[in-house]
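A lone chain, given as structure tokens: the form predicted on its own.
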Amino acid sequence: MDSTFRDDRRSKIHGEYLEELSEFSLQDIRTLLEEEQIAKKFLGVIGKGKEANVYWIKDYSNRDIAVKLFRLHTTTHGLQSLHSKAKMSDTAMLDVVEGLCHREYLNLHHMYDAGVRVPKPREQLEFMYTMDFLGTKRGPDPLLLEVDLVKEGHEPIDVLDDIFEQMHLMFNEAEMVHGDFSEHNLVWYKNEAWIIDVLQSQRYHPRYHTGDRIRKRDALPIMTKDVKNINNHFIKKYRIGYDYKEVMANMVEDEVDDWNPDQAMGEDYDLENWVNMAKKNAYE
């Protein structure tokens, strides 16, 4: 498969391309998107990940759209382990993958509806969904990782403040935590940081652990790690940042009993929890 726009940028930064992880040829993808009447014109590959690839297309309204297509067999280590233990059939695996796709699509909707700066979700079809394209006619805009804010005339501390405001909105209005928040999952679009890749994100309930929500108390250590991740990026790259405890004190509007930031940072967050939940609530 051809390299992606972001691979080309990374090769200049790191001197190498990402490992090829796709099970489809580009022609397979073009045919699939055209048969499902999703793509009027296929423009290129935006990014490749362990769970899915993202493609840039023109839809039948002649809009630039991004399509995220989840991989059926080449999956995260969590799903590979799940698949091995359960000895799942291809049909059962497809159900899981469709469930993961549906989960991320709903997560994106929850954030978008709460006013969080994410690409607008469009529609889901089995193991793929469409969303607004973050870029120009020249191609997708870069990840925050690839941007030098100072050279582009921006004050890094103002950008960091804005990112924390988006996280505050996500936590208090969408009642969600991202779970993998970093410079790798922020797109620098229209001079602002836009949040992407929300598959592992979780909604919380103020007091209880339910079938599709974790307790708010359990969401706090996840948010703390997210805050530390992006804060550390700015400290390393721009030599500015905050005490994460002060950020978290402003992040959480209501007090939560039995939560200690220092203790929370020592706890291990089980990333396979969302995999098991996706299997249980696989798309019907």
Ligand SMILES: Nc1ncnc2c1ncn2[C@@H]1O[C@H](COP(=O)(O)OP(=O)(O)OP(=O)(O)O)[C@@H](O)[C@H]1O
Contents of the next structure:
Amino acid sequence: MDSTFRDDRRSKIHGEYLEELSEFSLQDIRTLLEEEQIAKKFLGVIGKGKEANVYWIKDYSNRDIAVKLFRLHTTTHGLQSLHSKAKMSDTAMLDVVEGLCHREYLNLHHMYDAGVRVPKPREQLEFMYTMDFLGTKRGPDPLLLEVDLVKEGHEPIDVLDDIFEQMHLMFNEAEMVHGDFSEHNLVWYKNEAWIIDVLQSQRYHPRYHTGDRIRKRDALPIMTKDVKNINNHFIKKYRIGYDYKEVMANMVEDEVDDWNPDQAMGEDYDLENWVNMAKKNAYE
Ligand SMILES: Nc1ncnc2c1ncn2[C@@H]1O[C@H](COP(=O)(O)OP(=O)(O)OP(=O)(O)O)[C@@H](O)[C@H]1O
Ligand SMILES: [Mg+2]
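Structure of the form predicted in complex with the named molecule, given the form predicted on its own:
Every chain and every other molecule in the complex is listed next, the one we just looked at coming first.
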């Protein structure tokens, strides 16, 4: 099949990867962002994570913007082995990466729309999306991990309370769980913790497992892990924190245990598994 203009452009940026699975060339990125009229000015590389790189640009409205660009050789999702096993075409690989990008972009949108403190999502273009930049003229602001709240004149417990409030919003308004919540995925911007990195986040449905949502019951262990993570960070670093079971009790507003498998409308469910799940206290 002839490659389309879109494929050509995608291969141009991913070209080196397809051959060597090595790094992007910075010049390619700059050219792409400028050609696509995403960036009026390229300001720098912010971070290189497991599956994506994040860049700092100035857009045509003179706004500072962060661009998250998904790489091809992501290992967390087993793409590389998938590639060799399934002999996926390069175009198919790019579609998968674009799917990941779209997933994170939508997750960010759901959170933003529910009022959760995340950078405002701007636009998605294939395997990259843009969002508001969390930083100043001097550069991107630090992760919570890199900040000493006490030295900066803040009460750690107030910050932790506020973070739990944001998680409460995420759980009850956005009906989502983050899935990788920690001091590594919170940016300390304008004296507040901003949530980032939402690729692995999931939406839940109060009762059913649907095509794109997990059951609320199944979201609870994920939420518990997230709560424990950040609570432990504060305990270790500032010697303050809560009993995570109490935090979880406040987090979950309504009953989850009222779910009855007989009410499942034609969905596939494994009764034995469900009973085991029910026995296992989600807060353990
Ligand atoms: N909107 C933003 N404004 C400023 N900096 C940002 C923004 N989004 C991300 N960053 C920075 O870029 C880094 C990587 O972002 P993110 O965590 O979303 O990517 P990732 O590929 O999942 O990274 P990792 O594998 O390290 O978790 C972050 O640690 C943060 O420092
Ligand atoms: Mg991260």
